[in-house]
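This document opens with one chain alone, in structure tokens, the form predicted alone.
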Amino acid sequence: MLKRVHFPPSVLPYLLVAPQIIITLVFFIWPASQALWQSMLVEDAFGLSTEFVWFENFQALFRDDQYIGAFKRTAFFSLAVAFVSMSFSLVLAGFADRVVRGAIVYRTLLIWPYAIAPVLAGALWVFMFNPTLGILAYGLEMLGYEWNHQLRGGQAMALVIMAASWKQVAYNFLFYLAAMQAIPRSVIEAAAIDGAGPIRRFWTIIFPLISPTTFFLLVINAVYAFFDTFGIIHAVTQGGPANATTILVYKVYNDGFVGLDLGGSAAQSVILMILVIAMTVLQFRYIERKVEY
């Protein structure tokens, strides 16, 4: 016969989720709350006069052409970001996992760019692509191509995607070595008796198994694309030239904070939270399925 167990009442669990509830309702939910109030305001840039105006707020953000083209470049930029860190990575991590001698002083190499914050990321880069001084620009320029990011949008967008993907790759490069280490070898080693190549072995056995990593890889680089790309931005191109680089988390800071458009600034930061959550629920219930665990 079964004994049921009985635990006397305690407030030991609470006293033990407390800090991070806490954490979550002075970081996260009185922040949004407070952008979501804010958003349906008009105020002055001195906070002398305010007016409650509902919607008009996100309903003048769609009638803008500049926010709609900022949309666009977010899109762009988060798949080019993602696409590039997580390709390149994984590349790295198929290597490291071959490697046998100097194993850990290749692998720490590889991690250490993660440890850089994004903003002396972006000064790096900026530094060796400057039209003048960069030596990466140098060496362009003595291809035959001329490269000045602060005149042309385009390469001021090759720029910041390839900033923020280098930035990237040693996390993406982390999860995926781990992933790789944890296949059985005996599975590898039974394809390669049966003829299959390193190339083979690792489209049709070792990506398969680590789809779970790379879905939830996508899911995170989505939203550091979104979000932890501000300083990479500001450190290279300011948004410029011509807005070239502007996406959606920098435009609510140059609206807030630089136009002192409060209204619209903390309306765009409501859409950009909606957006990552809609998109985060988007992934897990419709691509998920398609991944293998």
The other form holds:
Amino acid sequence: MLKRVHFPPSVLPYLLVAPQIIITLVFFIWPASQALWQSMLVEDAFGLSTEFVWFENFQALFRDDQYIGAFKRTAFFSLAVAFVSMSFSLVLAGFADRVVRGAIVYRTLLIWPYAIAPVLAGALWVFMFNPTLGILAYGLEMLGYEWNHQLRGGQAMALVIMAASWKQVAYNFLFYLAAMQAIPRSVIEAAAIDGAGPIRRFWTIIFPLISPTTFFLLVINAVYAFFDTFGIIHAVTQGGPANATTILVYKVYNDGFVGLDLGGSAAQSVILMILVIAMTVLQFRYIERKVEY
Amino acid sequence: MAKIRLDNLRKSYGGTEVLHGVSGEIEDGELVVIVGPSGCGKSTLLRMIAGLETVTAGEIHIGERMVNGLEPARRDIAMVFQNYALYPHMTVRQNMAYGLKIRGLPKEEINRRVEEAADILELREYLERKPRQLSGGQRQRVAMGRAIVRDPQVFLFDEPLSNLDAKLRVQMRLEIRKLQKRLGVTSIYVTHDQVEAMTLGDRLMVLNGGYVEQFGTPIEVYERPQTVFVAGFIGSPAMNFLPAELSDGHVVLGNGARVPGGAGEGEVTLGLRPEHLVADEDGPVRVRVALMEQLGANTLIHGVLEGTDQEMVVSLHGIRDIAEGEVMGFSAPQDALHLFDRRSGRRIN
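Okay, that one was the form predicted alone. Can I see the form predicted together with its partner chain too?
Every chain and every other molecule in the complex is listed next, the one we just looked at coming first.
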């Protein structure tokens, strides 16, 4: 161990870490503590008085069927987004890994959706599926399927899942492709000589070998679906119809800025904060250890 | 078991041809070593036989079948890779059983074969371990085991020992030799190491720049190298090459010295193996000693042919004590002279 004597006291190290610490304090710790404080307050409808109520906001939340519903919906939504976007990008990466000609073109094009702002991504999907003028809604109608996500909750959910997954495919694709290309070619060749066809090679060799990436992406995608899909939902459904697409993060906004229940909204965001901390811990603790071969 | 026949094999990448028509027959049960410097196309050739590279032109026959268009899996071959290419997420047992499982053999049969191979390779106690828990030599053996259990017609080895340390390499070399003799499976072994090539091969195929320079037994290749390249590549320390001229039954060296031997006239390159020169005070080959290397069993003398700046190495038995700057005489027996055409580099005696 190095002894302290080797480093004469100096302000330089503190100066060097100061920017990061200031940013963390101002943009993370301060707002988080404000949310924590606010979650224990109740305000009257006109914002004239506030009362400190300890955990009443939280108690109210867990008695509220709508909140429990949003919780379940979010779990479904994030699992669905993770599953759809990961399986889609897995297939794409599997093919891109085999492509020889034009590989760079495919790769570049596949990365583009990631650069699109969530609201724009949502807007694109809204246009395509707009019940009256959307090209895909029109196509579905020709096939005899009536599409109207403005009226039907299931369709609305499907639409936001599609939009949210589509945007995340690029990110997952990159990680999957990198993981696949890190597998030594000779291992795949050995499997080919052992008699395994492409599909079998994929499931028995490639898929197990990229399982650490799968676990990593699962956490990343769940976090993404939990927190970064606000823009998409706001642009596509505004949480409707009848709250069918109101996930937790959208409810935070809706209750706080539309419903003006600041205390309840803050309590919800504290719960979300705890969730994201839990997921991050999970990821750091297990990603290197649990999924290994 | 099967014969392998290569018929004028060519390989091009884009417009560049890297193999310029390789032909040769490998007998049933024979171990042929393909040897050459890096970039000579030896691995490409092996991978073409395995079916991992496409064939640009020519034919590969394994047994009675032309296998050009067959998938690697259909060629009935097994390959041992340089980096072993074990499946890292499977145990040793699963690694060896993988190919058998795909073929749909019954479970008892798979277990029997795996355990038999494990006994041969002394891997029994490691069957339930993962590859990363094994040493380099053990991994190498697992890779061999994976090849053995499949009971293929042909073994292909792609520099399998180059990741091992020197001592283990010698040991594994012997094991591979014994195993191959015991199983009698036709094998092709690629290496850049000429000692490995000499000790392992029933025959050597010396490859250089995509051409077969010579295809023969190790002794043939050592005693009668057909080209300057083969002469310089096989043997250690490497053969001495001296520009010389043929003149009425003698080889005339650069300094005018006349070594008896040779026939005809013309400019040649004289090849002399360091270990074939005999110390002889009156010998015609006179070397000014620049440096000595004592290896115990023999002594390497580095110097130049007197009166020229042509460098030479001589290897003498035992421990010698020779002063630097001294001029030593050597004679060269007639059958130790290798004469090559100066232009084409081909053997002429």
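Numbering follows the first chain given and starts at 1. So that the term is clear: the rigid core is the largest set of C-alpha atoms that superpose within 1.5 Å between two forms. Model, not experiment: these values are computed from the prediction.
After superposing the rigid core, the C-alpha of V270 moves by less than 2 Å between the two forms.
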